[in-house]
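For reference, the chain that follows is the form predicted alone, supplied as structure tokens.
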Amino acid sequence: MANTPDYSWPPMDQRKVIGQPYKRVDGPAKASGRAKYSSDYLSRDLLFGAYQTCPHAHARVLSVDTSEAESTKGVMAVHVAAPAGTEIQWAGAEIAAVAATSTEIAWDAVRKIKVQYEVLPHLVNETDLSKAGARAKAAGERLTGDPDKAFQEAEVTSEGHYGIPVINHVCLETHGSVTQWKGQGDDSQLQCWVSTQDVTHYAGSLAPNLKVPAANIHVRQDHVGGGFGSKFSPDAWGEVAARLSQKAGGRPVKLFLDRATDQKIAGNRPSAYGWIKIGGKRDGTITAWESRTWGTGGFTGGGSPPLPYIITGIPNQRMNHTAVSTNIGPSRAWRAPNNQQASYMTCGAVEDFAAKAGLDPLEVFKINARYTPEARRDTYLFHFDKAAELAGWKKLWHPRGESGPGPMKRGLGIGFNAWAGLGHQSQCRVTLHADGSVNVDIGTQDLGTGTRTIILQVAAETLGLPIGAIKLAIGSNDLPPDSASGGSTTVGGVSSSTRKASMNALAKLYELAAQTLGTTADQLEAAEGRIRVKGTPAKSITWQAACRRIPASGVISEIGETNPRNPMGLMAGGVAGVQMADVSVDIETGVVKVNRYVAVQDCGLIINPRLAESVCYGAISQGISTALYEQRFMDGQTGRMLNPNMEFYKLAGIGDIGDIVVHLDIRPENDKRGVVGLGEPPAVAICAAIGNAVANAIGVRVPNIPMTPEHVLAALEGRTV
């Protein structure tokens, strides 16, 4: 194309579709049950898969006897995933799988598989670092400035213990796929209906182990029942489903993990425990930080949380972190990896420092905003004040221990967040037909966040058409490639590529329409279903009339590509956010109730404020669940998870959430940055804000999340659990 179109977003006051709170286009299908997830897939010849898993946290497989299972009527295939000699590092690891004509037959056959193990020593609990022994691997000390001198000169010092446990993803649709294998050798073709966060690259990840060309693997997904960072790769179950289908003569095999196995092995967010000491001035300025932390995400240990979180510019720091190798299922990304842990520990330590100094923690957070990254420093200061206004901080906050008479104590707490959120690599294809119809094709996925709606809004805004006039195709790897939905990168990526593809197609249409309107293509614009001359809206033709100029034998089909290295002003990375929790605590029962939760979030250009607020509501709901309830219990003696279910692995219900107030910071200076991802940052600060609110309410720090009655009462009694 001779002249590159101006891809810039329309000014705020000129947008017609972008910025409007459209409801999700897939809402009716989901609300009515018509939306089909991969785990809903059924066909006449479908086989059902089931796993034999290891009951031991650490063991070596001595033998696997599948003969009785293979001879069971209705069993069509058996595959051994862990043959003799395999060392197993966590309970629930996959040993063998069966495909049968019914779920009942498959599970009956699984129980007939005989496995002998050599049981080996294990470690599944990391809360007491002294018991980790050789499983503890120190990362080495990180030193900035002179913390020893800074602590000697400090006017106020505080120290405390803080802990946040391993939690599970608990996706409502468990991990798995339906896979059908056809053909042999290089001619082999696989059809995969998967629950994944990465439709485009699933085939490339699966192909090497199966020795099948990636181009021969077709991946399809219409809807996914949750991922939160745990559903990127095909995993072992993707390969095993394909092997079972191959052995069963090409019949499709449905292999989704049962709930218990999913809870054990399909991903967790690592824990973080530690001791933190802060020193500073009487006015609240922090001058020194020291921390000794540890945690685990499974057998490979766990990475160090980014401490001190956000206030990274504290001049004097000493940090030591130890990764603990445990025999539990492996960790996976969980909605802002490592940020929740760091926010909880940092904000808790700052709140305790403020209490020790006898200061309002809001003022302490604000005075130490000097240590935040300069690009978002003013944003944090604005957010602290805005959140305080919405939470009624001046009216409701009180010093610790001054909650008034009676057993019900009320408190307020602060937490903050950050995230990058720059959009990912993406390609979109927009096709205009001679009859005026429009197709938008992009190989992305909608995790339930409204990606379909976002893409259609961008295309509709650009083409000057209603959303209903555009047909969208996503969720297949034969569409233009997109990237994984992770790291809050999707909306930035797909909105930019859709904008570019739409503008590229429109430029071609302008060239055709210009002849009719007696002007040049650069003088045309698309609006309200018409192609018109800029500044002379009466001089126009309908969209259909313009499209009729497309030769009958062809179409206008253009690609738009997002390149994160050159965002062209359409997207950016880096956001800030401040949250405040208002809680009530019954000091007789230890029960914590969230009254109100306020989130102020920096977010760049907002394509759909309804969906943006919804993302925040979901993030906060998840965080409240973690802060109050979520905890996996591991039996140190047997090495098994004691609550791998949704009965005793507690999640918050709608009645536990309280009132949520979301303020999206869409001031012009933020809007002009372009689209910034919003999936992760509002999920970060909840444990921090609630933990601090509980401390404010009852007068003492409850060191470990979740804020269960057991933990609250123990803190009130001065004991640890």
The other form holds:
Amino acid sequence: MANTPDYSWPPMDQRKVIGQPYKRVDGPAKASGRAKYSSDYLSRDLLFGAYQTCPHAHARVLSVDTSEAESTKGVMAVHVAAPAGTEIQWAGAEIAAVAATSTEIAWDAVRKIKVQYEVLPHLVNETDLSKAGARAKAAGERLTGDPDKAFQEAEVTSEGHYGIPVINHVCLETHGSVTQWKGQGDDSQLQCWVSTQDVTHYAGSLAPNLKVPAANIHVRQDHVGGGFGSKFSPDAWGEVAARLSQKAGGRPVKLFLDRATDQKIAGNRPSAYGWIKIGGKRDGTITAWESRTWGTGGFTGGGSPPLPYIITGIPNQRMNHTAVSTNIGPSRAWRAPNNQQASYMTCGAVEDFAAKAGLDPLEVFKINARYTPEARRDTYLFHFDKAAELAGWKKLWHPRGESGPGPMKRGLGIGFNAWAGLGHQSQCRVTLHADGSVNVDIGTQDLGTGTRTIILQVAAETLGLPIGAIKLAIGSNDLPPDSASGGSTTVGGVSSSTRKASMNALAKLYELAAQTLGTTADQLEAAEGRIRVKGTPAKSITWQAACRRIPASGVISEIGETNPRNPMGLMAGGVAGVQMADVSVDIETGVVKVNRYVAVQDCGLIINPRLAESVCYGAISQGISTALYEQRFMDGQTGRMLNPNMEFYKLAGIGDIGDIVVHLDIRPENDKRGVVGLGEPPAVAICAAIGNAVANAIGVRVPNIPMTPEHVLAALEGRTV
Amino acid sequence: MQAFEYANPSTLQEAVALLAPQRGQTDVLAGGTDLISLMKDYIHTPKRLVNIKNIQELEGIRASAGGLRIGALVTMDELARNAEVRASYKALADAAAGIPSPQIRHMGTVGGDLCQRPRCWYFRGGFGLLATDNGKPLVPDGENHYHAIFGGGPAYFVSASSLGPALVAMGARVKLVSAKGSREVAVKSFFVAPKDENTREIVLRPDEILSEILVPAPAVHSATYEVRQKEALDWPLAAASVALTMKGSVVAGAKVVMGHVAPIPWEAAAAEKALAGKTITAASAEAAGKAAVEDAQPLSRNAYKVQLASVAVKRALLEAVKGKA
Ligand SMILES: Cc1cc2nc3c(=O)[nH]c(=O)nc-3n(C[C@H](O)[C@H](O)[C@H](O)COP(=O)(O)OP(=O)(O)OC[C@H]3O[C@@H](n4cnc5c(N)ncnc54)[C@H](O)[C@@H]3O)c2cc1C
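Return the structure block for the form predicted in complex with the partner chain; the form predicted alone was the one displayed.
Let's see the whole complex now, leading with the same chain.
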């Protein structure tokens, strides 16, 4: 192993490119519309796909008659996805698809497909557990310590109800692909322009069902219009697009879900509702926790929030969770799965306990930091104070409900987050050419988080070159394999593999340059576009001169690989974070506005502070939307989602967000951990902080997210909704 | 979207000649901000679309001593910015300015605003104006969070037009033109709460075009207040437009009309009565707000809108007299 380079990151004070706030390299292309998403794909021979979906929440398909659709002019292929006999478990489920020469023809043809159903009983709302009957499945009690005794001995107890509904991902680019299938069997060639969080494994997931070698499936994606955890696999529609293309003689088929269908079936975050009781001492120390919760993640139930969140060490706990099976589209991972729900419920219960004890919740959170995992305990304590300082807590906080006269009430609230974020398996290939040009290739994807920019910064730092000197390729499965972008794992994965591949390539280049410079390879470094002798920068040659030594017949091409089991100090997992919301509530209308939102975010080595902050802004904007607006209205009578659109499925706009203040906790002791992913942690605590701020402002708990006028006014009037 | 014939007339006369008297055959296209989505959802499937945007005579705002004439093609943005409208017809300017998103204000026309279809999600989901499934009304036992709190059915949708209540409060009329001639209708009577599935929510006949809005000389004090949850692309949860004629500092006559709470702009006669002879103060405005919702009939999930309507009336009244002696 003598020749293994030392991959460790350059010390904080010696970094030239890493740590700089570069703007996203693809920003101008995106802002100007030059960036092409797969859903923008157009070609002369393109066919347009559309689905007929099931209008019933639970039904059996009795017959599907596609004859009229098939004979419609312009229809090139029809595929039945749910033949007679299929049991449908949610409205919006795909029944049959057509591919036609225009979108309009496709939609007209879809309506000519005649489907008969036997309609079966459904359940689409789970807020009232007593109505769930046999569809509710208790997970069994989890017991720690002696909660009965602890509650008896408690000096203060509080209890409350907390609920957070099923929400949608609402990716601006809906789910789907453009897929072209030419040839047959082993001679098949598939070209897929996709919208995915996992370019590398798309082909492998698609191949078995189509019975085509994965090696013959070519996957491309330059940009993706949102995923948030809902775009990990090709999905049924990826396969159907391929089948339609094959039936249509190999013409490419564009099959992206329409907005309504996307919202019904392509992404649901599980709900969580429940009752929580907390017991503790007069000083705010919690000694006992009891919770009875339920929720749904669709037909399979699912979605158990990890309670108590972060303060896991509470010595006495009794917990019961019930999963409810409902006839709604299946759940998908949503930016830190189950953590938002757990954070909202836990922080709400802690805030209610503080109010009952007559204490400042900031002090109660701090005193109970003893129950947080030891590795981040000091960080939480530090963050509570830092967030309080930035939010003006000392000045602005007041005891619950003491908000002064007039209809506008201001309040402050706290939420906290935790996440792992260790980098994923990744391979990078760095190729140096004799003319000095450089390729960096990784089969990863940029979800809008700035992955391209990050990779370029790492390569540029390591090779001692400007960012513009490097040609980067991502978004294809012809490139070295990367992993799914999920779990905040991308930045750690791609930064390590890029670092290693760049160092490995440099090691080869040093061997060539060492001869010219009359030294040994281990004495060389790459900086400022030169290869130079460490400690004697005057002894150097230009990057181009070094590369000219690469034999004309070849290139230097080296792989670097990230292995999560051996991070080599380049990356780590585990972050904390504390957030505080400052809201105003109009108690005559129940309208809540966020004045300011403070996020103190734990982190590791930050490759690009602008992008890290930007990820926090995005997460918080999305969280504010969830906390105040987002609701799926499921009609119990018809079993349908009534608002599968972006009009009554309300989303925050720029004017609804308020001021966001992000403080990244960049400190030497955090930096030395290496890179830690940040995609998810800042998205966790927004409902928690806003829910608590509203309670602080108006003097009562609004149990259920979102904080709509309907919910707020009901809480003020002591009604339940 | 079903294929259709596209007609592009340049005069009102040509345009009305292209319209069919039976429902469902032809549709008038103005800004298209509503109609196109109705067509994409197959709620409207016209065989012919008559684009009226090239008809000069439907343009323009004209103010005179006798009042205001607003052409049907005037956009919400033009209306909201018009100096005359802002100065003397504040309730109308407020309502137009409240309509969200610059895109909709720039594309959406005043004619289209008055003629737009209800946003009731059962209607948009294909269950008809009265929202029934095999004869069973879906709204009373359904998700009626945004539905009517006045009227008592069988129509439970809320009139979508934000301009409607302001125009009713101001006593405006609309001119409706067909190949057979023209008629003027008070905006108050333009909107109807249908009792059966074959009646539309406005009296406009399929072969008519709304050519202009005529607003009489203004009441001095007017305002619109909307309770909106968000700033971005959203509908008011409740709104109120008021127009007051004053004798000194006391109310000589009041028009109070609530929006987004009933299938039609809802006139609050009790509030109007409560205000007569009063000065507008926080207390009298609040009392009028309370009176306005006395006979509200909320549904299972929209009781909260009663409070919002009451607050909208109160705040509109206070806004109307703000800064005025
Ligand atoms: C997210 C969202 C929020 C909105 N919020 C509001 C709001 O808060 N308040 C509000 O009032 N509106 C709101 N709107 C609706 C918007 O104001 C209307 O879509 C717009 O006013 C319609 O005008 P248009 O010219 O685009 O009409 P079109 O879409 O062209 O036509 C709408 C209907 O009116 C008919 N029509 C149009 N002009 C005439 C005419 N001159 N004569 C006869 N028939 C005619 C058409 O045939 C069609 O049936 C909102 C819309 C959206 C999408």
